[in-house]
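We begin with a single chain expressed as structure tokens, specifically the form predicted alone.
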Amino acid sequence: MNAYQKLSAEFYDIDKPTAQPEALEFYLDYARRSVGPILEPMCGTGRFLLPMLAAGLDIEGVDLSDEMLSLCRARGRALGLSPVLHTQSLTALSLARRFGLVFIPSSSFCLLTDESVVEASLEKLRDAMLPGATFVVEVERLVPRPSETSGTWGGRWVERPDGAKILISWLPQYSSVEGIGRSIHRYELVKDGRLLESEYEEFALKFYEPAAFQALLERAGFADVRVFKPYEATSPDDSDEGLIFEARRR
């Protein structure tokens, strides 16, 4: 998994400034009722660790991009919070404390796709938590996808505050036997007709059938494992394309 770089970070903080209304009150339903401090790894720009935070809640959040960390600071000093964030990659975790609460909102786990990282950032995960607490993430479902999808150039731009404009381009590939997809992602500064900055990221999602990712997770040392729609307590149907799992930490 590549980190987010200056310009992904920067795009992907003015296209999601907030989380979904729906999406947030889930978290903090669970957030309300963890007997612990929380952990959210993965957190970028604080979408959901910053309401937290502000709502009086234990939180701390830990991701692999610098640059989006420093986003998150910068949300929060904005906002009179100092959050606790820790630059980390979930195979290399290490905390001080452990957890009531972890969770992975916004499928983001999905962007590991080597079976074996994805393996140790699961027990990680576990060993960062404490004896019963709670484990939800949110992944993609492997669903099919339309083969046209594959090498079909995208984009579209966000306006920064001061006019500059940053483009994305991507060009995606999906493979049916990994049930990855795959995309190049290029990034580009642009202001006054002049092109200011660039960079490429090469960006990719795994999927995952219920079955197969509940047996990672038991797998893992999680118990009592559930799964539901997408913020909301009730089982999922053929037609949701992203899945919420939580586990108990045995």
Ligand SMILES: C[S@@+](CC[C@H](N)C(=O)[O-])C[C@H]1O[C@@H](n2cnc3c(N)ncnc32)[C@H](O)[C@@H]1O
Contents of the next structure:
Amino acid sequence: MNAYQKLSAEFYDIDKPTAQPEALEFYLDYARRSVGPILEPMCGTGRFLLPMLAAGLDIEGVDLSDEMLSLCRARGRALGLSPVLHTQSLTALSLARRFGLVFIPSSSFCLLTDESVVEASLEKLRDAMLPGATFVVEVERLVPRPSETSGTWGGRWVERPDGAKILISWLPQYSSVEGIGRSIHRYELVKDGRLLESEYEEFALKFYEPAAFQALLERAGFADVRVFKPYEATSPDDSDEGLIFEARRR
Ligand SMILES: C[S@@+](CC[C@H](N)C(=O)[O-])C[C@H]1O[C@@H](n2cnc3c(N)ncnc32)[C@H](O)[C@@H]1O
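Follow the form predicted alone with the form predicted together with this ligand, if you could.
Full complex below, order starting with the chain above.
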């Protein structure tokens, strides 16, 4: 994966320093009820993991990006916390413990776009769970939209404490056949009108029909699948772009 490298991770950390309060509360509720330790795969900079650790919960994180995990450790140090973090890909997940709750917020799971990778990742996650454990995962809903092979560049920037700016520019495409949105991201570090660094990222998100994602979960060995509206214990309606799936490891 060539995503969430140096400038991308720094941009993310400045742009999204904390989780949405209602999202954090939603996952905290699961975490407090967990029978057994908690795992947050794709934990990134720890927007969910660190507040849970601060609340005294037994949680570990996994992420493929060393840059995101270093920022998580730095945020942890500032709070007097030492999170247990593993640099691993979901397809090669190998952890000493098994978990009572595994949760993946923010539709991070949609970053996996290859079907065989999605299936292998779900199987690895299942194997990392205790029998009867809960899996909660947020995905983006597939909504009908035309395929685009030429999008328009968009962009914005964030400012670092030293006054330098990190610009992101993106050029999107959408494949309706695959239900995948792809973007080329260009990050540029600019200070005093001079370009200091740049970085390219190939970004993709897979969108799901609710029934198709439920079938994937069931094929991977999960049961009692339920789907919720983001951060509420009610069923989603057609206007919801995000879907939260809860399932139990058989
Ligand atoms: C959008 S960030 C979200 C992080 C966190 N869930 C949050 O809400 O702040 C997605 C994270 O998924 C990680 N990631 C992407 N593909 C992965 C994979 N195959 N295995 C493990 N982590 C992965 C990235 O490195 C990145 O840190």
